[in-house]
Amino acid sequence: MDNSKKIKKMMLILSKATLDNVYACFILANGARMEGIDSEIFFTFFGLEAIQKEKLDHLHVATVGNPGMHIPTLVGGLPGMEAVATKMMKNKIEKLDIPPVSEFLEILTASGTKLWACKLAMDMFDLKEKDLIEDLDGVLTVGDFYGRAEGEGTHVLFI
């Protein structure tokens, strides 16, 4: 294949934090460190649960309006069918020796991905960089975060 068509950086956005969101993005990132190709999140809007202190180890699978959850919205919508689901994933994902979000995490930061807050979503929670993880690379405009994938062989996935 010819050089210059490979893939080269993986731009990454999570705009929500459910469980199959998280883990679907942390494990393109890694995926692509394990690759040789570089990796970047953009963490925005409810995305940003995943890398808060108080929230990123409590994380849930959405259950309504989930239509990979293959259940109506009717009983997705009892309750405890959220944490039914939820513990369902989390026993699964340990069985897979998956690790959970906080490790991930640190392990995201040693391969050398790069995690970012996006600003505006930040301002609108009211946010401060000390309630997010301390790993966190900064907090960048969205115009910062284009301008980071600048360059041949960039891919931009929205997750």
Second form
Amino acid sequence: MDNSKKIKKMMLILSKATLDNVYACFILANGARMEGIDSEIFFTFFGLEAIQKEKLDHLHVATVGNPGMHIPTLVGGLPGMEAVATKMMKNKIEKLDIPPVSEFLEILTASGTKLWACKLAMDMFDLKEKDLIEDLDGVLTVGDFYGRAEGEGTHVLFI
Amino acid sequence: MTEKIYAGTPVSCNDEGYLNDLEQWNREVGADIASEENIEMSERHWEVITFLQNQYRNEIPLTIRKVGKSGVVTIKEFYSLFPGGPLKKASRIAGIPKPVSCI
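Show the same protein again, this time as the form predicted in complex with the partner chain rather than the form predicted on its own.
After this comes the whole thing, all chains and molecules, with the earlier chain placed first.
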């Protein structure tokens, strides 16, 4: 294959805090590194929950407004439904040797994935850097993020 | 399926350059494959290769997570020993099939 057309860097933007979205993002970022592709994650809006020390290991799957779950909306909204669905998904994930969120973040850092928090979203949610994981590479504006996306073979993906 | 010459002997490989039979592997073969990947092998490299081969012989599917938990090498060191796709490159040098895991 023409070397100039190869993917060289994946810039992932995680804007959601549901487990399925967080895992999709982490698996794509880690999978890139496994192929020798650079990867960076920009955590914005609810995506910031995935790097908040207090919250990251308590993320849920959404049982309402998620047609892929095949649970009627009214049933999905019953108390405890989200917890049950989350438990089931976590069991499945563990069986596939996919790590919990905290361990996955450690793997990503060790693998060379850069982790960035969105400045505007942090201000919006009144978050300070001390609320976020130690392994964070820094806090960026959108402009900074685009600056890091410069160069041939970079792809930007919004999750 | 193709035959390639490594360490002066013909070795059976698949289209992606992975050995078809671990029995045809020895350190010289591994070192020749490593030089194709621009990796100069050290004792540390061989320790990791031996671990991967043992996992394969025990039919344990390889993931980055398992390598990191092995106690043989940290994930960070694994990436620095085999830069640019460590699990794939190390598996190729080890003479075992390409890992099918996404993690």
